[in-house]
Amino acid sequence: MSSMSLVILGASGDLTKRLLMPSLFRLHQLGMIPTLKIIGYSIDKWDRETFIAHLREAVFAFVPDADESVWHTFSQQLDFVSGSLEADALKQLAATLSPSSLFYLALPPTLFGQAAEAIGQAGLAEESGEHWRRIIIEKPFGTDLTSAMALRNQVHRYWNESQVYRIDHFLGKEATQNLMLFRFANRVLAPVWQAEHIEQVQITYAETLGVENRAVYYDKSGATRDMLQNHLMQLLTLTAIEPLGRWDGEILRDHKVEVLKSIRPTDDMPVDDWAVRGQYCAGQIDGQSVTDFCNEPNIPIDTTTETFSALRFEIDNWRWKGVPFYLRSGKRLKNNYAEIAVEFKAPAGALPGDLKVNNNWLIFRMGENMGMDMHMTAKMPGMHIQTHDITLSAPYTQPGQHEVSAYEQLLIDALNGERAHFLRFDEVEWAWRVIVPALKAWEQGCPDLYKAGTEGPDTQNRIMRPGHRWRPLAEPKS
């Protein structure tokens, strides 16, 4: 890797801490950016040194194999400048940076338009020959569609799309990574991923957390905004896109807006056919009693927040005529399990007597426990002819295998120039476009309650076609 400089805007913050410096120490350690200059850039009123020590902290707080002689080394490649977002300010940034420069907007989402505009006032976001600069935007997006066209206008008056990196920190998990390479890399899987073998798709991820210290930022997002829109519709995407005729990010980018632009419009249905939203109330959580979502500290009381969501889309092409997407996100919920989960259809064939066959399910585990299950029937062992269901289980990674965080992923990705895993705008765009309706129609009315500690609102089942129900909330598996 050529020298080059990777600028945080937002370097005191708890994004910086917590995700992105121990991840970048990771990466040192693995000696992927060994001439990589990372430059702090915040509005403290600090010293390289004082930036150091607060780095030292985190790295060591949040990195268990951390060693001094390799933080020593890592240090040497951090530097720090103290300033505004304001075009003249950020100016003092040039003296310091590489030819090729990346920088990472770790800031609250209200700022990015402004700081996007003012690096590239201050002249800082020109290309030169081979030598790039590039720009990291995190999630959200926007608060909607008209917000998010409008911070795009915003971005765009100094960038161009090519430089610009949506990141959602999905898109760099391994099990998000593995869904389409385990899709595409094993032959047995081509002739039945579709309709005519599929009975439905579910997408879960279920927290048992409340909204902790993001109140202000969670009621004015919810969970549609703050889970469905960006992260479970990129697993949407991935489960459903077709296979690439070549390995290429535009290609890949162009297959999942596909997907998007084929689900079947939801504006003139009415929103509680396709979509539930529910809040939770007092409960237990481990044994441990929580209030309600309406008394937590910097919730307002009369709030109609959702922290519960459920949707489902129809995609109308020839792969997935047919097939319900469900897909559903929520806090204080029974356990902390994600997993994306496909139906197989019965077989037609005959079995002896009237045998009862449970319908086959693929399961992608998420989370701390990332592994795939394949649920089958077998013949149980005896005398008689009797069924009983198996599972086959393959963990994600085995004993020695090093585990790469989403966020190192995503880092290399960006200073390498691999697109394929950051959003391009027209992704983002339609993506708002299938949500808004929901959103919409609930700027009325309230949700559901729900008690904590529980599966979430039994009017989530209202969505499922006949003979469909929510999977259960599995157990984390040891």
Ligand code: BG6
Given for the second form:
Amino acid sequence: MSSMSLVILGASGDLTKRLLMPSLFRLHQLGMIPTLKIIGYSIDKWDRETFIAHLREAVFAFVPDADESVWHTFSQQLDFVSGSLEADALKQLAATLSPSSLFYLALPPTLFGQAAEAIGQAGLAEESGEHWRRIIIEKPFGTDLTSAMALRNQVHRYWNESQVYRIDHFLGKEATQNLMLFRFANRVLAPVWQAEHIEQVQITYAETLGVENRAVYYDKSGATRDMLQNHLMQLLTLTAIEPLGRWDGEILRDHKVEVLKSIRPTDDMPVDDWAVRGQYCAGQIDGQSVTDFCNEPNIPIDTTTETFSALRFEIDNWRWKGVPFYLRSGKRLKNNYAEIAVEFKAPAGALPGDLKVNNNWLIFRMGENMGMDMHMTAKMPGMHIQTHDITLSAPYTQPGQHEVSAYEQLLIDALNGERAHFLRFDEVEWAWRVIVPALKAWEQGCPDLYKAGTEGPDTQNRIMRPGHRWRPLAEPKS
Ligand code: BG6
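For comparison with the form predicted alone, kindly provide the form predicted in complex with this ligand.
Every chain and every other molecule in the complex is listed next, the one we just looked at coming first.
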């Protein structure tokens, strides 16, 4: 990696402290960013020493095996510049930047457009020869289709699409990357991965966490904008995507957009048929009492923001016609539990007597206990023909293997100019197209309440087809 710089705008904020710096430190520890100059930029009137002291605390808090001597060499790569998001202020950076530079907008979403434009106005987006300039923009990209388009236009005043890296950290997760690889690397799945054999797909991301210190953002966003429009829609596209003829990031993104374009438009569907929203009220999680969402600090008492959202989509292409894709995510639920669960149809042949056979499920577990399970039916040992359910289970990580974090993966990709795991604007656009009708309908009325520490609102099964129900929020103990 030749000399380059990374400028983090919003360097005194939470994202920098909790995720970016620990990831950069680990990459440094792995020897992957030896010559990267990291420049923190913030409105705070800090100096370099204050910045370094602040980061030191963060790194030692978030990286369990952080080593003092590694920190020492890492800290030499760090610099700090204080300034506003005005072009004149940003010009100060020109002298410190390497010819190839990446700008990371670790800022509140309302500032993305202004910051991208100001960097351009300051002349810092211009590339010359082999030297590149790139910008990473965090999610959410807009709050609906209109604002997403306005943001795109503002960003594109100075940046080409090829310079823009819209980050969705789920695309850097090991579990997500495995989903794509597993599907295509195992020939046994190819013939059955389609409507003739698949009954339904359920994608769940359940959290026990509440809004933490993000109340102001979250109350404007809600679960649908925060999790479903981006992270869960991405998991849907990767579950449903057509095989690639050639492994190429641009073709991958074309194929993902094809999936999104094939989702049946939701504009004319009665919202209650395909969407459910909920809001948590007081309850118990892991023996601790938690308060109502509307009583959380900085949340208005009459808030109608949803902290739980469940949607059903139909993909009208030859492969998926008739297979519902259910997506749901919520805060303050019973467990931290995340999975992509694919149910196969009932077996085709006759079985002896009136044996009860459950359908097969293939589960991609995405949380801490990452792995894959195939639920199958086998004969129960003994004289009589009886069945029982068995699970073929594999952990994702084998002893001696190490996972990398999503931010480590995506930071390296962005520095290397690998765009496959970043969102192209048309992905953002087509995801908004099918999500916005629910958000519009929800401008009226109130979410269904659910008790914190439960599976979510009782109404969530309303969007399911006959015979389908949401899976419980944890694997049953075997
Ligand atoms: C973020 C959301 O994008 O993803 C959070 O804003 C959510 O609300 C988080 O908690 C979940 O991702 P992870 O990787 O922390 O499980």
